[in-house]
Amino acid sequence: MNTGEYTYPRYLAAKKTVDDRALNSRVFQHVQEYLSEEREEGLNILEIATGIGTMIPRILSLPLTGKVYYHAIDLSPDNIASAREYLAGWAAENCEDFRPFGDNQFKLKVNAAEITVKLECADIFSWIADNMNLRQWDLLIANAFLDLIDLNRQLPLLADLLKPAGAFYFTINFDGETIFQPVSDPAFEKKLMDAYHKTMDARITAGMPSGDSRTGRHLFTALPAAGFDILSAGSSDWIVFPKAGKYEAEEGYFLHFIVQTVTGALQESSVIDSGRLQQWGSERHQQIKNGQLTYIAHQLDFYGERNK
């Protein structure tokens, strides 16, 4: 995926210190409790829309124990490719063996635990459709993901991949705020983040709904209603500063990403001008480059188990 100049890969990579300021850790915290349980069988961790591998050094970091199976699926071939040298360059750093094999598989040694991963390009609802997969997973995981399917239709798939009592690490879920500071016009700023927000609202993938802005309050019915008890949640949003001027590590491409992707949306939109877009995304992205836009995006993480 491309956006304008900026790449998909590239923004994951840059979100990369966003996501760790925002994750919830009272909600990571459940996911690490249950991850320290023993298990005679070992553990099965699936992840969906991996991106390029951010989130599995974060599980795989924590102190887990006997053999776990690690399976990372992503639809793009671009953000597979970028997860293998991601893993790499962590497990070069971490672990005490790292070893290649099959396709996209790694055997890994971190402390008492003896890791597989394999990484697998695909379409996650194609995935199930064709393998038989159903209730043999012990975590599911989903990072910003969620906001992008239609809950009611596609949650309840999700549901049958655990196994029961299962559970369920559902992260960065957008919930319908995205602030830029400062503002100029504040009247047209906000007829420009509400027909941003309507975009989410109206999206079509594959001619059926995908998505909404305000994902992550709806999640609080949607995942009981597919057969997720919740058990934990709370905020992970997305806030990045000027430090002095400066964006922590790689957080400045991150928002002219940010910023693009925004425009990029309301390109044909029939209520925003479209001079008045242009102005505005170039003011934004000047902003950035003197290190003066704030940026915050209102998010939810949420822990819990399948419906026993």
Ligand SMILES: C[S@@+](CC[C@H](N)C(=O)[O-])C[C@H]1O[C@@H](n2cnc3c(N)ncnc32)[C@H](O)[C@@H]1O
Contents of the next structure:
Amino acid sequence: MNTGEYTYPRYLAAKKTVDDRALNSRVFQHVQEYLSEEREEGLNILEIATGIGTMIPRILSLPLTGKVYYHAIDLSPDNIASAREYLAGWAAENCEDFRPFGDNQFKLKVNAAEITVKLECADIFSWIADNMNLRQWDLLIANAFLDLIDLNRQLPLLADLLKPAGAFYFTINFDGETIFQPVSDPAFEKKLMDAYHKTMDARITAGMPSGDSRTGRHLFTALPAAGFDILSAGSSDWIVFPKAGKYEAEEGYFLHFIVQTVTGALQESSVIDSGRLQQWGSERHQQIKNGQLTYIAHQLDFYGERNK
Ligand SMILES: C[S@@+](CC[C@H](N)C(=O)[O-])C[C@H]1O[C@@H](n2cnc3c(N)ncnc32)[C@H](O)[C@@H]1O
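For comparison with the form predicted alone, provide the form predicted together with the ligand.
First the chain shown before, then all remaining chains and molecules of the complex.
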């Protein structure tokens, strides 16, 4: 992704408060109930594409007991380095005990739970192919990731990670609507958004299709077909707007990054004039600086169990 002067780890850090508001609380309630079940043999959680690890404290802040093992994987070494710092910063304020050990591993105590976290830099699909970790996980998590993969080909590989009655929590799955306001030229804005969404549908990674601008709705059929029973689903739209001309926390940075992502994706477009695109980007960046831009992305969250 060409994101110019913006850095991905800082974008993921800025995205945290946007996700906090967006994550569907009814769907999350199922995760909380599932994790509160008694398990003599401990709890094994795998998070794929963890980024800088912002999901880890959300889960570890739940009332967990006993032994918990949380393994978080991401492709990017920069993200994993940031995840190390992010976790240490959170633990310093929220854990009784926090001890790094071995290679990117950490022991921590939160309330009644003895937790081990392992961060690992890997391509999840190579990791699955190389490891004997199939069918050992109680909970599989992916936040803002499934819209980057080829659902038909790659979702079944993820289902194989779970124990027979294991659960999944797949969140912030993009679903076809990107809205920027105000709109000065509705026809151009529509053309631009349609073209942007088409770049998601045409994305190729390692020579294979990877991504879909309507992943959210497609998951209603793709998840059961891959071996996942959906027990709960709900919307998790990102909604960012200024209050009295100011954005919360680092959300101005988040918005700049999103605008840069749209213009970067369409740089080589044959349907969008490059001068007009540049003008659109400059106007949107200026609206963020002025505290005038509102941004909405439609997304869906899912919770359920492995179905065989
Ligand atoms: C949109 S970010 C979401 C990160 C994090 N889950 C969050 O919501 O903050 C997508 C993440 O997927 C990671 N990623 C992409 N392909 C991957 C792969 N094949 N294996 C592991 N991680 C991958 C990227 O490095 C990036 O951190």
